[in-house]
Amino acid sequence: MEGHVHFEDLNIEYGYSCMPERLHYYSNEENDFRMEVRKWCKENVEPVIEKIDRERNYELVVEILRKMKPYLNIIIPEEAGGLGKGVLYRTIFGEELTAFNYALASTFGASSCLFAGPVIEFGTPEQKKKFLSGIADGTKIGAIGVTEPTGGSDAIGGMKLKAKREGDHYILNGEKCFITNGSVADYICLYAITNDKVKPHQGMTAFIFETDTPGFEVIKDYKHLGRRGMPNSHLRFNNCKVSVENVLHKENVGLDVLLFGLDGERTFTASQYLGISRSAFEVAYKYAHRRMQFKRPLYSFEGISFKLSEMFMSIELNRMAVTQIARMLDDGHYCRASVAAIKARLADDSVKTTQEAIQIVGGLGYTEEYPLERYYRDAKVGQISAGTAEIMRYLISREMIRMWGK
């Protein structure tokens, strides 16, 4: 017990470890679905963490994607091949996933959930079973193509991407920047101007693109401080062409996919951020009860037990909080501030905890000894991504007025 405690005599199970494997507010079914996908992610994903994040290994976080064919297809519908389980079930698996490797579960994310889901709920039945069955079974990947480089948190209002209506196909010309999946994605649900005459918001219209088109470039993938190994990539949009048939709703009124599916981006992204804070409280948790200073375990300080008695407030509250939302919106209730708001919480917290992790292991937690620097670094993207963690509170009070007025 004296000295240093290094990781691997912490017998760390990556995220699980701390966490009963019944949670009382899930079904039996929910609670077995969990402990199906964390017995698959010991088996195929553990090994290769340290490869994917040391490496930023594209490669292999794709070669995993096509393996999860059993959890690719959690909420598209039967007749396209899929399980049609619904929001709750996905956030399940983000929250599993996440607290092995939270590039790989974006990477599913984007693809399993962007992608699909607006497709599932506005594609053309057509449309449902030409391109949902390729996500379902893994040979296809799919993205979701929204942020440009004149965009950023003003992402409609700075859309300066074309699509020009020529008879029974539209031109596209521009570009998109910080598309996760982009280099590697068959299909994009891409948000093109088809309307310059009046407000952005009034004439954008969601496509799906097919990747195969000519003109379409990928030019660079970016490198991120952290979810190394999923791919997050720069695009170009050279005079490609796109079928009308590929319209997904109706023209004109592409706001509506998008706002659609940030409500789902925005839980599904929340999961994830229990599954980081999630593993870094074991590690931390476990570290605290096997090091001694003072000729005392660490965890016997309050400095220390407090610590992480406030990481597991927050992570116990937050996931009830995510389980709730996600049931409203499996149930058709309009819940977006309570999106907003479960999404910008988690993911401050899941920046606080993992900080806070480092502080409590020390030394060796600003190490790559231990993955606790890999889990800040990751932590950081949620108050950016999916909408940053100020924009979430400019919605919130944006829907307070919608609620109760001024």
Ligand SMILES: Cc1cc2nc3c(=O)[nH]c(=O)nc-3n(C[C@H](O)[C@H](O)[C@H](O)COP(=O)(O)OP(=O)(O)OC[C@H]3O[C@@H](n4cnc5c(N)ncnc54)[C@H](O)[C@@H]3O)c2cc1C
The other form holds:
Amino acid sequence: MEGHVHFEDLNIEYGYSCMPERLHYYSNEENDFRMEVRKWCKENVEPVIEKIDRERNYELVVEILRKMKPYLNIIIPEEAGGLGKGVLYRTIFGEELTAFNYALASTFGASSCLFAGPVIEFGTPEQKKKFLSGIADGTKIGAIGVTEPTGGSDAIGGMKLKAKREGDHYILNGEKCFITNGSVADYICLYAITNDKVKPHQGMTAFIFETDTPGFEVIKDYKHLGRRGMPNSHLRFNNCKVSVENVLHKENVGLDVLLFGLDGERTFTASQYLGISRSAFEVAYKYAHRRMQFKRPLYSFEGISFKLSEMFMSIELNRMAVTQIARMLDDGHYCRASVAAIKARLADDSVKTTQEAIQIVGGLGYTEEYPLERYYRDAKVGQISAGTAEIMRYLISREMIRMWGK
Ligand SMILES: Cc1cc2nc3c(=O)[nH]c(=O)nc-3n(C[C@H](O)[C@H](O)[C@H](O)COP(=O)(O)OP(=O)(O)OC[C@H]3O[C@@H](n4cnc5c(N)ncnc54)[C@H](O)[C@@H]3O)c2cc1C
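With the form predicted on its own done, generate the form predicted in complex with this ligand in the same format.
Every component of the complex follows; first up is the chain already shown.
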């Protein structure tokens, strides 16, 4: 083989190319689920992967999300029309879907995990019935609203969105920014300050906010470096009237809801970083075997094959860790430091893996002929969203003191 090796020549098959169909650390049922999801993605997502990114086409993303009916309900309880599966299943789904398209997977995650997760855990039977069945069948879209212009990493300390109680309802005023699905969501798991006489973490409440409430306004959708096609919005709440029936859990204990939700969110995002790393690895691995330089395939040079070994080390070991942490969460164990650790490790590794994949492919890897530039752009946000790389380390340092003292 001589000359340039084009992407089409590699016959990439997202996941099939460099991964066994059955992994021994999954049960038969979990392995079957993984393969079923992959097949679904191949049929429904693969044909539009590039279109979503190039056109920043979030109408298309929402259209596919609604079609994702067999999977939207993975974690939704059976009584609300779901499959009642746990965290592990959604990490399998997260990895597989992200291996095809990160923007779509994030849209799914915000709705079916980040919105639905806390409602499943803390919602009343009426709230579950009312707000989860639409998420499970794709007629409704969810989001999570924490971040504000004044509260990014210090989300709670800087929270200015106020919810003032007036009889049997609250009046909400303030803003949220960077909200994934914000402009297309029907419901937002929204955090607001309900008692400003105490420290913010003692006076914060979680609400199920319905976006058809008068006074709700989408200020703008952001344009990102990566994850193009994922709606991500700046929102304003002007005297929005929300019923007490929409309080999730109880007034002023929103911190419990938030921390629970973040553990689930970070485990899901870790599985996404795995998916993007795997796709980059597959391309680089196949390319290295086909591209000839110095009359030999690139793979025969240790400078290249060792890079691929490093990628394998990261993907293989991190997948095992994600799987184990997801099982611990499913079994009800407290493992906040482990969740932060895998989230931070995988976010960094996925940036490195996608970057090294471009390095292996060289000039072509830097062009839009290959999907690697997309993977690299997509991966970067892992070190920012769902808690930055620095904040994960801060959280771990706090948890170490909690676990072992000083
Ligand atoms: C694509 C995308 C999707 C998102 N989706 C959502 C969503 O659905 N819902 C939602 O609520 N939010 C969402 N976010 C917001 C995200 O969680 C915040 O961007 C993130 O928490 C960081 O906040 P910030 O951007 O204000 O940065 P800042 O907090 O201003 O931080 C800037 C830099 O300073 C560092 N820093 C801050 N404090 C410290 C410290 N104490 N020690 C060391 N370093 C520090 C940070 O790590 C970072 O590198 C999303 C963001 C993006 C980019």
